[in-house]
Amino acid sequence: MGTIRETATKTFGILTSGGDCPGLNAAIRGVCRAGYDKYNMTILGIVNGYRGLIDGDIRLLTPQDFSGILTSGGTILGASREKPFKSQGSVYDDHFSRDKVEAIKEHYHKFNMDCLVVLGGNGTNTTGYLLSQEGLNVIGLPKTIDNDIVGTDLTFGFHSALAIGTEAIDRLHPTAHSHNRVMIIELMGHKAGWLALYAGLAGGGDVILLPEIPYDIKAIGRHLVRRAQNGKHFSIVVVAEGALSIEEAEMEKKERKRYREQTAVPSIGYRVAHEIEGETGMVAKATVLGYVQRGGIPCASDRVLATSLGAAAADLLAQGEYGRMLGLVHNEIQSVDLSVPAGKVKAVPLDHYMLNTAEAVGTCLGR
């Protein structure tokens, strides 16, 4: 251990919330190693996200706890989807139960935390912002395979999931070619299509469907038929889980939900396969990659990003710069106010160069 520097934060709690993704342990390690080695901070691990903070499931972390975890997937702290500021509805509102929030505040002070470090996606950082408005010191780190957090150009977990998605598309190509089929692969991305767009382009997808661009099944059908007429009797269709048709885009959320329940198919990938068969007469088969995208070891770039963000978080802790989220902005580690990502989603801009690139190489975006 080198020379210990003076620090505004003596003790901090750390939690991981929401879905797991590659790079979480690397980020935990980055914060804890820098916080302990550089600043001699006391570190409290909060088990299972905000649920652990509500229940007081908190333990002291030692170097043995955050050693050797750089390459491991998942999170050593566990996670949950507990959102203390949410009521039974689907949005953050003024009707949440104060009991959970008061329990969080009680345990924050009981364990003498100077700051709470939260690792997670949109919901996690939104909750962090709301807790900061309740008087707690909070620092956020952006994790999600969807890459949809406002305030950072890149989230850790994205590149690992991108590699998995691209490999899956590569593996579908031989079957599609051998059997002259249309193969649909459904990737994650409920509100933003970054993962489907990047993996689709990297894997040579012939059609890429994103939440940002409602699709026209007739345009897709024309594209696939034209490929067949040109001697390409197979196609790969990459679909983000949040993709929707132009008809669905005009519906209210509840109406769209009822409409989808009537189709009796498990997800968008199967629905698109059914629609393509009806439109073209071609055989279409769907594959849903699911949680495989979030599993396994983080790729090298995610390890580097997560570690860098974690180490930078320790510096903010030392300086007492609270109410911030770390991010990668213009290839530099920077921080933004926690209000920046709160309640927002970073969608793919309709003028993004990747969309232009996809169409330039002959990819159909469903329009």
Ligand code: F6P
Second form
Amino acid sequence: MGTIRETATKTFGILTSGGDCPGLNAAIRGVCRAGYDKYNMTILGIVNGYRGLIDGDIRLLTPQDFSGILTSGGTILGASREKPFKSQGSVYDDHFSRDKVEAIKEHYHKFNMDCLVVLGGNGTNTTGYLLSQEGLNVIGLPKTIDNDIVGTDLTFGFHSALAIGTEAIDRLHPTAHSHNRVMIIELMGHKAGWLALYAGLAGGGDVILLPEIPYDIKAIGRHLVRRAQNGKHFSIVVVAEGALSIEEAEMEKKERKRYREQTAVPSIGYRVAHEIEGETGMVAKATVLGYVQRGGIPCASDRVLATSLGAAAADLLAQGEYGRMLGLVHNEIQSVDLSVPAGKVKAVPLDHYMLNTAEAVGTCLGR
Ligand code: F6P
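Having seen the form predicted on its own, could you give me the form predicted together with the named molecule?
Okay, now the whole complex, with that chain kicking things off.
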């Protein structure tokens, strides 16, 4: 252990919230190791995200807890989708119950926390921001396989999920080719299509459908028929789970929900398969990759990013620079005000170079 440095933060609590992703443990290790070794901070592990903070499920972490976890998947702290500032209608408005927020504040003070470190996606960092407005010191770290957090160019978890998605497409190619089938693969990404776009480009998808670009099934049908006329009797269609048709894009959210309930398919991948069969007469099979994308060990670049963001968070804690989220901006570790990611989603911009790249190499984006 080197010389212990001055620190504004003596004690901090740490939690992981929202869907898990590869790299969470690497980030926990980064914050805790640097916080402990460099600054001799006391570290409190909060169990199951904001749920544990509401319930007071909090325990002291010692070096043994954050040793040997760099490469492991999931989160040693557990996670939940608890969002204390959301009302029953699951929206951020003034109707949320203050009980949960008061319980969080009570436990924060009772455990003598100088700051709360929250590792999570949009919801987690939004909650972090709202807690900072309530007078708590909060530092956020951006994790998600969706890569959709405003204020960072990259989130940890994304590249691991991308590798899994790409490998799945690679594995579908030979079977698509052997059977002359259209293979649809559905990847995660409700509001942003980064994962489908990256994996689709990396895996050579023939069609890529994103939430940002409502699809026209006729355009997709024409593309697949043209491929067949040119001797390619198989195709790979990569669909983000939040993709929607041009007809649906014109509907109100509730109307769209009702419309979807009428079709007896479990998810968009199956629906697109069904629509393609109807449009082209080709055989189309759907694969939904699901939680496999979030599981397993983090890839090397996620380990490096998560560790770097974690270590930088410890420095912010030491400097007493609260109310910030760490991120990677122009290849540098930087921090932004927590209000920057709060309540936002970083969607794929319609002028993004990767969309041009995809179309330049003959990929149909459903338009
Ligand atoms: O937030 C990440 C994410 O992986 C999304 O892409 C997906 O829609 C969601 O989590 C599903 O998570 P869960 O079923 O755990 O709520």
